[in-house]
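In structure tokens, the next block holds one chain alone, the form predicted alone.
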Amino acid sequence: MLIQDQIKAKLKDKNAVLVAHYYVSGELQILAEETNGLVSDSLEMARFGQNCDADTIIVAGVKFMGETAKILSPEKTVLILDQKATCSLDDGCLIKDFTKFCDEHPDRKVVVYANTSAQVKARADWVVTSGSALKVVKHLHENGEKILWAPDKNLGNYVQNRIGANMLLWQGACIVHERFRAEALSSLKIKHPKAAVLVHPESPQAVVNLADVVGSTTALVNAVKNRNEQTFIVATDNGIFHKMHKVAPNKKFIEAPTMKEGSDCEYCAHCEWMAMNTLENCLDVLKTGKNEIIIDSIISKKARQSIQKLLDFTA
């Protein structure tokens, strides 16, 4: 029996649902959609798990995504495919250091990106996504609030430049998006003058400045579907190309360069932790129940309040 068929049978037997991020392998994305799961960004994955009738949520992504799913569905079992699959933004914003940073600036509203631990979310006033950050910060700024932002400095800088808010930025970065290079991207644009440049706002400002579209993973997928250009240069994790090819099969996608021209790896934008998600460990967790996400109930409750504030605001 094919491994995909074994997984499908286990999902059915356990009344489990598979949710997958855009950045995991195409095999897992296909499997999620074929089993009535979801391929999306981290918050929508968690909301889907919350609203479906499954008893168990299998998260193909990284650890903070599993935690977010558990926060919104505390009564359900949440399993991730690999306990070692983490995120540089999450790892670079430890709760002890972050708490000290917040305590040093008690006059500021604490706004954290979804790519953070449950503990950091619990310490925050607001949790935001890349798609909602501008709207939330604009609202706070218009109400006279000063903001403490964490953890992604590039996304924070993008929001600050757009809104003009008073923002104190934690100095974290995504190891994938931080690698994109504006000089090499400019050269690539010359080679493909009719291409639209799509950039995730976790990228450096110089790269963002070259974009035709700046947006979340979902926004970038929608851009290739809705825009008239036939060629796109894409500055985000190349795992997203699977979904882009699906929604726009006749269009061409080019990876934005992550190194200087002439380097051995000019195009290598893929998260090493996302790559840890495989069909084999998906089947393994379904068989064994390992890699379950457990969160302290007090932390979970506080984190849910910060997330719910966003959900209510963007409803």
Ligand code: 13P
Given for the second form:
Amino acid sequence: MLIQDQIKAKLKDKNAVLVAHYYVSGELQILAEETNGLVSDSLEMARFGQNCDADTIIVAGVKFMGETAKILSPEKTVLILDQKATCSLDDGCLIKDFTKFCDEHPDRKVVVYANTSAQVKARADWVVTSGSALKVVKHLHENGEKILWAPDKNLGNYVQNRIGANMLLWQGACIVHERFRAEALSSLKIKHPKAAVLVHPESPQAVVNLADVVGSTTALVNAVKNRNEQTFIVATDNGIFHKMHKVAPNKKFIEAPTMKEGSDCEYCAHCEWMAMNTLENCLDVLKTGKNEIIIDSIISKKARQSIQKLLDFTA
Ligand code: 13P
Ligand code: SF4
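Given the form predicted alone, state the structure of the form predicted in complex with the named molecule.
Full assembly next; the chain just shown is listed first.
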């Protein structure tokens, strides 16, 4: 039997659902869609997991996405495909250091990006995603709040510039988006003058400044679908091209240039942790029940309040 068919049978057996991020392999994305699961950005992955009636949620993505699913659905079993699939933003914001940072600035509302641990979320007043950060910060700014923002300095900078809010930024970064190069992107734009440039806001400011569209992964996919241009230069993880080709099969996509530390790879924006998600480990977790997400109940309850606030605010 094909591995895809074995996974489909196990999903059915266990009343499980596969929820995948756009950055995982095309094979996993196809499987999620064929089995009535979901492929989306981190905000919609969280919402879907909470609203579905499966007993088990299989998260094809990274650890924080599995934790968010578990926090929102404590009664469901949540499994991730590889326990080592983390995120540089999550790894770079340890709860001990983050608590100290918050304690030093008690006058600020604590807003954290979803790409963080359950403990960090539990310390936050609000959790946001790239698809909701502008809206939440605008709301807080209009209510006269000063903000402590963590962990992504690039997304924080982008939001601060757009909204004009008073924001103190933790200095974390996504190692994938951080590598996009503005100068090389400018040269590429000259070669493709009719192309629209799509940029995820985890990218450096100089890259964001060259964009026609800045937004979450879903916003970038929608731009491809809805805009008139036939060619798109895309500055985000190249896993997203699977969905972009699907929604606009006749359009042309070009990867924005990167420079990976210690390598000469010029077009290689792919998250090493997202790449750990495979069909083989999907079948394995379904068979064994391994990689279950377990979260302390007090942490989970506190984190749920700040995530739920976001889901209600963006409903
Ligand atoms: P999105 O919420 O836009 O999907 O971003 C998640 C992420 O990890 C991007 O690197
Ligand atoms: Fe984290 Fe960047 Fe990978 Fe997204 S692409 S999961 S932000 S390291």
